[in-house]
Every structure is written in C-alpha cells, then in structure tokens.
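The data below hold one chain only, encoded as structure tokens and taken in the form predicted on its own.
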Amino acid sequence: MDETPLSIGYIRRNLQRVRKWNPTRMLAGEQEGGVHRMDLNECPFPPSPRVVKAIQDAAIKVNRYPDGVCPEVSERLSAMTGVPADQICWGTGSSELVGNIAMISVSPGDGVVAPGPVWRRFANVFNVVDARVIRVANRADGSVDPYGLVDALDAGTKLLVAVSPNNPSGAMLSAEEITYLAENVPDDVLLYLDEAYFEFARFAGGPDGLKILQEKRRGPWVVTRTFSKAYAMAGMRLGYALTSSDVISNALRAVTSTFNVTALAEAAALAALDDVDYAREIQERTAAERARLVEGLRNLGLEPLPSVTNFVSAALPVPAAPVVEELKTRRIRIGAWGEEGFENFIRISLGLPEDTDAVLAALRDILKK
C-alpha cells in the first residue's frame, strides 16, 4: 500500500519524501574501466606511493579499533595550523562534518543563512535538522556573496555557512571578504567556512581562511577541510573540522559515530602530509589541465565560470540534463547543477588529458545537434 505523508507516523514529516540519491552509482561495466569519470571532483591521479605503503603497513592492525580522535595526525595538523589538537575533529569526509555541524547548532525552526547554488549536500542537511533556511544568491562569477550573507542574518539565525572555493562554481573569496565575515557575523552565530578545496585555492594564490578567522574573529567558528581532493584520497573518506573552542569540538564528538575514522585513513593522512613534493605535483598538473579545459570550452563558444579548483562549470545554450545523459551513453560522466534557474549549467571535474579530449569532442558533437 502506498503510504501518504499523513499516514507515516514513524518518520519525521520533513524526511517523509526525501528522494533517493546515489551520486556514485556506477555505469554498467564502469569498474572494469573505459569510463571518463568527470562528475565527482575526484583526483584522477593515484595517491602518493607513500600513502599506498602506509595503508599496506597499517592493514595488519585492522583487527584493533583505532584511537577515536586520530591523535597523531591531529598533532601534525595542530603544528601546521596553530589550532589545538583537541579542537580538531574528524569525519568520514567533509560530508559527515557538514551534517554534524548543523546538528550541534540548529534546532527545528532555527535559522540558517547559506549561499546558493551550493553543494547539494547542504540542502539535504538543512532538511534533516528542519532548519529555516535563508538562501543568498551567489554573485555572477559563482562566488559566495559575503555581504549578502551578513545582511540576511536575523534574530533567529544560529548558523551562517560560507564556502570558499564554492562548489559547484569553483570561485573563491578574497582575504578582505573572509575578514568581513569574521568581523561582522554576530558572536552568537556559528560561522562555518567550508574549505574542501583549500589546497587548490592556496596554489592559485588565494587566502588562508582559517588564519583569517583565527586573527579576526571573536565569536565561534569552524572550518572544514578534507583529504579527498588535493591529496587524492576520496576513497579513504577523511575530512576534518578545525574549531575555535573545545565547546564546539566536544559537541561535534558527541554527535559523531564512535571510531568513524579508520586506522587505514589516519595512516594514509600522515603519509600524504609527509609527501610534499607529490602534493605539489598534483597541484601543478591540475592547474595545467584546468587551463586546457577552460580553453576548450571557450573554443566551443561557452564561457566557463572562474575556477581555482579541480572542476570547471559553464552554462550550455540548452538544458544540461539531456546533455549529461547523452554523455553517459558515450561513457563520459559529468554533472548538471540541477538547481532552479541554473538548469543549463554543467560541472566538469578535471581528469587526465585523454578525459579532457573526450569530453570536449563529445560536447562539440552533441551541441551541433
């Protein structure tokens, strides 16, 4: 029998009609290779050989639980950032931390101020906590509007979300704009800066948002980063939150699953941080391939949005969804923004040179039709 929302008494109303979404659903035969995977903002390069070796060495110990607070890598990051180790929390990628940050700060009906368009995970999280969301439109280049975010604050706001660089656009905030947020968000509002693509932004000359918050912000803040992107470790699922106080970090641990980070992931993170040269090589190759993709899209008559990340977005002259589906039949995966008002926008993750060549050739053919 098909249950209507009124008859489902055992599921919260705001969760009764949540759509199934599997962003990593494989195409037929994809695991055997032959698919240009350019939709999940993954790194196309393998992790550092040091990372692989560290995972192999740690595998013999997986019969034991890991230390739940990742002490070794927390101390390493503390030395790098100046954030005390006990104020660093861990998640299975940034995605878990996004949900936990909302959970500790927002009760049903409380206000959240957030940009839009933004990574769709945020919308799902806000629905789960039953927040009252005020969305502030991004600027024309796709970057978050810090002034609009501050202007949208009201007496019921508990959380303000800023993202730099922004996903799905790729644009970053300037040091002056992050400073504005640090100094103008009230002290009774948690300022959340997501920097999942931080390493790419820094390589492009962008600011260190964490450092700015440490120097300029009096009120509470949290910054999230990840090993999934620039360290080529998406499959290890390892993200972290840097917080302004142990009040925030303790609250995050209270809503986090015990042993949520594996021993393999912590060993991999330590090795990744050790291999500075490999990390720089990834940055250099990413920047070079981003330039090739941008040039290729412009040659197709498109105007890509400014990006400092490992993906590029652009508006098509036609709706994006059918184009994305047609590309799948050609064994090429890219993403469509899908948000109202942005139905023509696509997002292409950077791959290897042969991936770039394939997607540009296919787009040229499809758009001709």
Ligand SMILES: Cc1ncc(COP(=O)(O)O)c(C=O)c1O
Second form
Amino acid sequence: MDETPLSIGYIRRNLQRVRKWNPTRMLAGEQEGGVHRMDLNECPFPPSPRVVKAIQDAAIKVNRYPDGVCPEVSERLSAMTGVPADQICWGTGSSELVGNIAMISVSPGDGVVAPGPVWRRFANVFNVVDARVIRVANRADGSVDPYGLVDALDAGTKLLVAVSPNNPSGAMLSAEEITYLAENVPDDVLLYLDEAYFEFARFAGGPDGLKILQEKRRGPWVVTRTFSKAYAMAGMRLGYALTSSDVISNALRAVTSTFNVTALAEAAALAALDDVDYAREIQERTAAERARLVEGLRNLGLEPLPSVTNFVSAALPVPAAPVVEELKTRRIRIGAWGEEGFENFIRISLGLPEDTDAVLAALRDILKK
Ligand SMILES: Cc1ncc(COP(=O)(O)O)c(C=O)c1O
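For comparison with the form predicted on its own, kindly provide the form predicted in complex with the ligand.
Following is the full complex, with the preceding chain placed first.
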C-alpha cells in the first residue's frame, strides 16, 4: 500500500523520507556463477584455506552463544595496534559501526562534517540520526579534502568523517594530511577515520592512520577497519572499531545488539590474521590486476582516478547509468557513482584476469556505439 506521509506519523519524522530501501540483490542465477561481479569491492579470491577450516571447526559449537566481545581477536588486534582490547568494538561488517558511531555522537540537528562523494551508506546513516550534514567536496583526484573538512567545522558539529582510502575514488590521504586532521579537529569533535581499505593502502606504501591518531591526537577518535576486503571475508560480516577511550567503546557497545558477531566470524578472523602469506598474496594479485585494469581503461581513452584499493573509477564520455545497465545484460556488474555532478563516473571492483578482460571488451564495444 502506498501510504501518504500523513498516515505514517508513527514513523520517526526523518525516516518518513525514506520511501524505498534498495538492498543489494544478486542477478538471477548469479550464485551459480557466470556473472562478473565487479560492483561491490569484494575480494575475487576465496578466503584462506585456514579460514575455511576454522569456520568448519567452529560450526559444531554454534548451539552456544559466542563470547560477547570477541575476546581472542580483540587481544590479537590489541597486540598488533596498541589499542587496549576493551577499546575495540565489533560490528556485523564495519557498515554496522558506521551507523553506531553516528548514533553515539549525533543528536537530531547536530552537525556532521563529511566528504562527498563518499560511500553511499554514510548518507543513509546521517539521515537516520537526523544530522545536519555539512558536505565538503573531495579534491580532483577523489581523495577527501582534510583542510576543507576542518574549515567546515562549526559550533554545532559533533562528528567529522574522513575516509582513506576513499570510496568511490580509491585515493588516500598522506601521513601529513592525517596528522593535520589529528591536530586541527577540536577536542570536542569526534574524529572518525574509515579505513575499510587500510591494508591496500599500506601495501601501496600509504600511512597507518590509526598510528598517527594514537600519536598526534589529543581529542577523541575512532577508526574502523574490516575483514571484508583484504581478508576476503565479505560474507562473514566482520568489522571493528578502534577507539581512543572506553567512553567511546562503552557508548558503542550500548547501541550494538548483543552477540552481533557470530562465533564463526571470530574463528575466521583469527585464522585470517594468522595466514600472513595468504594476505600478502591477495595484495600482490590485487595490485597486479589493478595495473592491468588501469592500463586497459587508458587504452579506451579514459583517465582512471588514482587508486590504491581493490577498485578503480573513471569518468565515461557518456552518462554511466545506461552503460552499467547494458553491462548487466551482458552479465557484468559494475557500479555507477550516481552522485550529482558525477553522473558519468563508473567504479569497477577488481576481479580475476578474465573479469578484467570481459569488462574491458564490453566497455570498448559499448563506447564504440
Ligand atoms: C568506505 C567503506 N567503509 C565501510 C565499508 C563497509 O564494509 P563492511 O561492512 O563489509 O565491513 C565499505 C564497503 O564497501 C566501504 O567502502
């Protein structure tokens, strides 16, 4: 039934604007294969065999609830990062934490300074908490503008969001730029750095944003990372937040549902962290495939944005949406940025060599027409 706004007064005012939720769906028959999936920034390789074994071993125990704070993997990450284990919070993917961070920081009408274009989930989250969003345009290479973000802060701002490397461009901030944020965002504003593509940035020689915040920031901060991308575990749904204090981690736990992370996910994460060689191989193969895709796009006359991640974006000479639809009919999935002012931009997640070949051949064909 198509309800009029008047009849949905029982829904919170800001959510009345959300008329149709658009979840990510698979194409018909997709799970059986035969589709080049290059739209979700997934890892095209399977998880480490050690991860698969850990999940199998843990499966027999799922009659029991897991430990509510992922103690073993929290301790492991604590040893790796220096963040105390009780200041690490877990999410059903880092997506869940994005929402939770907004929830603990922003009351209706409070200001959020955030970059754009940026991963579209942020817009939904800001809407849910009824934030007053101050959007700061990215720089020409698609990286977020740290100076613009700080300049945009006003007295009512509670949260400043930076994403590095950024999605949908793939460009990262330098160590100096993250330091600038660390030192110039006031102490009464929560500085949130989304590092979903952190491992790719490090492999490309980029900075460790967390370390910079630990060393340089006096005020509050939170960094999110994920097992979805570099550890090839998108389907396990596991992300984490590293926080500057237990004030933040306690607030995050208060808004997170109990047992939001499965026992399988924690076992998988430990095994993934153990298999350092496999993680390195993923990085090497990703970098090689990225170079091939970038070169292929250049050969089509396009100018891909600089990316250190597992995806590459470029502007087409024509609007992207119809091209994306046409590719779908050829069983190739890529993304369109779909943002005002960026209607011609596509984003292609890296796949296997045959995926790269397929998308380049299809684009050549479509753009010729
Ligand atoms: C910038 C950014 N942050 C967070 C996420 C969330 O990933 P996940 O929920 O799988 O951890 C994504 C996913 O694409 C992303 O691009």
